[in-house]
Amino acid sequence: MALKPLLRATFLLAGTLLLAPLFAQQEEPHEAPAAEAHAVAAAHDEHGTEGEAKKFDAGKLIMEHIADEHGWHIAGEGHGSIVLPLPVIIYDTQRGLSLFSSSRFDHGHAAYDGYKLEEGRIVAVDASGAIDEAATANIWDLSITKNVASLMLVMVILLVMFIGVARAYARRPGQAPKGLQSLMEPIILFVRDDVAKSAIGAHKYARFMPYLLTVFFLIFFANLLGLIPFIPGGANVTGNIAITLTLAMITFLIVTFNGNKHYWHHIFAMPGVPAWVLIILTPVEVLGMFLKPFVLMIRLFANITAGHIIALSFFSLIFVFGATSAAAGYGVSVVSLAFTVFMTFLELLVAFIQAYVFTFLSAMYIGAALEENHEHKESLV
């Protein structure tokens, strides 16, 4: 019963963060006329003369779709596009906290209250609309971006699913699983038996299971949502280096704070190695401590980002060849669409594999930190 208030508070917090900027739009705009005129002129220069066709830029399209955004794109292009505005939360060390909707930026073509969206980054502008680098250095961007909103959505999904499964076990103790239980139980048992027990050990794995299950399902569901090309999907959560860095750092902290005496002795003074060799070997072992989370971070980031880039590249071929002639565009579209569908199905497998690999490597690093001396193991036997 105590979980109901937790769920209500979670939904209330998410709703407040998403809806507050919509009410903030009722305020009078604070942008300077000169800044607004400068933004309109910049937009005109960017898009060219009205009615003039823009050349398709595949690189720009791909980078925009894999990058984080301050709005959730739904449909359309340019000023006519439909975008779900997200909360912009700025803490300026000089001006304090500001909260408003990302729609105030007009897709990056307008300034608001002395701020502007420049290539996905919020910058400070002066009265003429020019970027003020000194003032920009004082900005802390705490906004609810597309990746943050997608991460919140994954969090809500996981809470609903696992609370529902836990209640089902409580209602039907000792009985065969049904419904969502029957779907989740094999995956949970797989993480427990084939990942945690095998890497950490049958006697020590239990206290690390909450983290391993959380990181597995977080990566898995975030990857699946990223494959959906429309809202609420399309966010490149695990392809964001900040997300993978955070997950890798959590694993690093768990390993560091749970390492036993044998683990640290192996790093700083490996048994059976001459003292003069330790001068070379110890720095290598210390460097290896930091290389492990680095490998976790880069592996997940690179694989997920590469999958999105390849799929978008095949899709972009339609427009690249279509710019030369309509016949070429239609001809390439068949092959391009087939490869895009193939890559999408392949990414479904990658979504699971990358969640498994990150979880398994984390379990291996934890198991290595808890491993006892071989002589002590033999004495126990």
Contents of the next structure:
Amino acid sequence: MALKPLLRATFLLAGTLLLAPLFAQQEEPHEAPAAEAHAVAAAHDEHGTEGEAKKFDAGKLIMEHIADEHGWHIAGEGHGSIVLPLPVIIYDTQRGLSLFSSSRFDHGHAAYDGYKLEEGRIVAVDASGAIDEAATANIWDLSITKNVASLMLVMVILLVMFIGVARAYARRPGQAPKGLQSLMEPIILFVRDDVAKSAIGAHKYARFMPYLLTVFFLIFFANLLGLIPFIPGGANVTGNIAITLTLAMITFLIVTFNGNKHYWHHIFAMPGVPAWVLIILTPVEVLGMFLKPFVLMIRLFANITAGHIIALSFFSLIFVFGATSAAAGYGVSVVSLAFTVFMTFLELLVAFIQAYVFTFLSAMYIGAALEENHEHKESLV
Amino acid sequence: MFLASLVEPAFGLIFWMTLSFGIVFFLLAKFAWKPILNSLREREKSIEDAISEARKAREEMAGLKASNEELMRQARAERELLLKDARDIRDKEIAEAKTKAKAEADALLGRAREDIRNEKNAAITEVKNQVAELSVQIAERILKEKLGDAAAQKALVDKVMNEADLRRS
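Take the protein just shown as the form predicted alone and give its structure as the form predicted in complex with its partner chain.
Zooming out: every chain and molecule, the one shown earlier first.
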């Protein structure tokens, strides 16, 4: 295998690992005041009504932005906020399917049709308005949430963009790329040559190209869209564990179903290893089989979520200081803005790197499952 | 609570993600990736073909040039050979002509010398004969005049000598 792509991948991975503590370090000092503010706000707002909800709660704000929500928050707070209502779809094993607008919940203050929004989660309520846990267990929430809507937007962008690019190829066969086509071609070639060919091998890579390209561009575009602070961006799609779980699961299934004899042999009976070592090694290898997609899931989730938390923390800082004195708020805003601009540039890089890392590692795992290792065959004999 | 919702995968999102990913994957694979990758491969192949063709053409040109040079070299060598032959022939002819001319000249000279010798011999014989005849005539006159004195003898000799025209053969 070529050495260069391997080195590059190692560098990127090392970079990702080195950046992680940096994120953590930057996060902590700002999380602390945020938490303090939360505590202060909570103390003031013990029996807080909407009128008093002027107190700034950074922790709550950050978490709300990172978590998924029913309805797409645009501006404002509480009753006065502007929210794009999204469809709520609930399948209740007892009551069947119900579909209504998320605006019916009135930001979690009203129950509708026996359902209520409680801290971002749909629960069943009885006639008196108390939460009915038994009925809640029957609920399957299939709502088009902010993340689902954002995901669908990304999917539509992907479809329009790449079917358009494919048309450009059909229209101008054999000619140099033009416009969007020339923007996308180097990235497609990068995924093909530096990811698929180097990790899977020049003979078998073609079968996995559609998956790798789809995953790469989905993650990349979702990451970029997440960097836009207002609608249609701002959703934390790739920083949502459900999304990364699904992607990692697909990679896991592809790897598992494409594993050849050699791959399974390697897991359950590592060639050239004494039998007593296998007692230890085989459980480790089996664990590794599941650990690989698990790490894929966590890495993407954590990296993107961390980026969102940092950007929001910097902005929260302005309001935390602003709460003590207006001058401090304005003073901090300059610093915060500078840091956020820097972080956004870093996040642009991270958006590409994480898409690359996810795709490259998926390709590596697929490559490992398909590998015909001749060295071990020799050691078997 | 919020943290828990952050790391707890929501069922709805997994459902929609799986569904939309499946549909988009199918559509992209069929209508985008396949034609894009095919066109890229075709274009790369055509570029590769063009490059290899150009290389082949260049090699052919180089071969042609080499063979041209070889031909030129052969032609030049042949010309040299021809020129040399011509020069040799010319030299030989000149030499032959010289030899022949010399031989002829020698022959002519020999003949001339022979003639001269013959003429000389004839002349000498003539002179000898005349001298002999004169001597005889002189002797005859002397004897006839009965020579008295030395002066008379001398005058006689002179007279005879004057009469004798040596130049007339």
